[in-house]
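Only one chain is given next, in structure tokens, and it is the form predicted alone.
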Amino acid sequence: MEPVADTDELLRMLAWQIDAGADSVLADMPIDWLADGLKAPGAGFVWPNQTGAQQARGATETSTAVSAPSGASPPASRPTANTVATSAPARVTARAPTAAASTAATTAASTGATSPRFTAIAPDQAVLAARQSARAAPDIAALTRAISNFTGCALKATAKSTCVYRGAPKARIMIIGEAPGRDEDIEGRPFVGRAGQLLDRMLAAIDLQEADVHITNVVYWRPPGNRTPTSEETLACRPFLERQVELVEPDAILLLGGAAAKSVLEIDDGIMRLRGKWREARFGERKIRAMATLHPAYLLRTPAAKRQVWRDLLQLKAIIL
């Protein structure tokens, strides 16, 4: 490829790759992750934040979860630096995930050892991972640290951070929103751009600090590009959601946005009609009143629907009174 010497070519080259999203620098060389066509994305791959253990134990990780059908040739290696790709990789079928491959992700997850970001395995089994290892958690911190190691969700292969909260480990509101964005992705925190500050400043506008509330995602880790999580994305971290919604005790909770909403309270209606309306949410066997409202990264667009958003969250401080 010859290079490029006109600047304003340059720049469209790399506004192409932020709407594709490609907006997050993971590692000091571009990745091709369809190279290794016999492992699930993630597998092996030292990121830049391990410590030396973790790298030693990720340069020998091998993915189990897919092999490739008789007769096909070897994936071609990863290309270098200095060196192209010239065959595309070999066709994969997924294999049924084993019993001891998700007896492995849950151990891994409820034990605390380093373990692989990414366990490719049957939705269904995902789920069941997760809930054994989120009803073992005794508290929100073991909660926490279940959530990192589990690796039944395919976003966390992508992701550089687990985000799973940010507020009071206890509070009588708690915030579910949509999943983490690029700002939360570095810092590891839910809501901490821009969409957050505005987030804190409503809040504050019915005299609730991060103190007083607890906020949190329908999933923990960035999906690529900003994009909606996935049914099975949002499944996969539902038994961590509600066990969090068990060890915070909220009284009321504020769903912000629709994909929040849908996920939570299971309804395809979109968000102008749920918001502003009280509305049951079942978490395992408990039942807690929830309200949906406007995203405030939608405020962020469009900045008249403060209005709507405020007439909603004076419902919410009545709540607190």
Contents of the next structure:
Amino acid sequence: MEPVADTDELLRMLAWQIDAGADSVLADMPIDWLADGLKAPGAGFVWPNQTGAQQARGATETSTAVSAPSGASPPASRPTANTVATSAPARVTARAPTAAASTAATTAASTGATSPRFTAIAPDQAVLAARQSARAAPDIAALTRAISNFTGCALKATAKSTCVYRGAPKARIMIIGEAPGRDEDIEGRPFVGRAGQLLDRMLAAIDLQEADVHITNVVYWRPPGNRTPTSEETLACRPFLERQVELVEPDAILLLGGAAAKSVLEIDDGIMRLRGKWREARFGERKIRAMATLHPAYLLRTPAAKRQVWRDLLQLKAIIL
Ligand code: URA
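Let's compare: the form predicted alone is above, so bring in the form predicted in complex with uracil (URA).
Shown next: the complete complex, the earlier chain at its head.
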């Protein structure tokens, strides 16, 4: 890279990055994901409409290990009792999907060994590995550790922290959102940014405090640029979410926003059609009533929609009285 002339030039370059939408620093040095032999996080992903031959080619193309430069800075996260920061530098290990690879994603969970952040294995093997690891967790603390050690979800490669939950380990109401954002990634806890503060005010309006609920997301790591998680990413996390529901034992679940609602209810309708109705959500063997409502981040942009959410919250309040 060309040496940078002065501070003004550095500031202009930084402003340009911010204008282009960059909102977080992932490593000290850029990584050229397009360089020969390297695979970006998510390599190994199989698009649903790929042919068998294309899928096989995708699988055999992943065979290199990538390490960020050793000078990469540590994460700025603050681990808490229910979260564990993922360790920098980012390391992505891409492998062809083999039986051995499917267990690699859980090895650290069982051995305590230092794990890579992401092991690129076939999506079905990531789900198998997650299921195995989730089932072995006897309580929420063990599940939190298992999730933190899981390397089968591509989102982990770029996130600073693993955000598992905030609130009570067991609760009558479980709240499930879409994915951690920037503030959550820094702090290592779900819903701590502006949307989370609004969520807390919404709950307070129906006399619920943080200690009365269990708040989580359908994925445990921040998607780069806050994009919506892919179905592959939510599926890799799903066995953990199922175990989490089993351990929390909620009476009812509130789903925040279209992405969480679609993923949990497995219905493709838009959030405006889905919201405000109790439905049955399946988590493994368990069936729990769940209602979708609008996401607090949407309410921050569209305050007029708070009226609809208030009606949904009253329905939630009615079942916990
Ligand atoms: N939005 C979400 O869906 N989840 C969070 O944790 C924060 C913002």
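Here the structure is a predicted model, which means the values were calculated and not measured. Residue numbers count along the first chain shown, from 1. Only the largest set of C-alpha atoms that superpose within 1.5 Å between the two forms is called the rigid core.
Engineer: After core superposition, I'd like to know whether residue 12 moves between these two forms (criterion: C-alpha shift of 2 angstroms or more).
Structural biologist: The answer is yes, as the C-alpha of residue 12 shifts between these two forms by 2 Å or more after core alignment.
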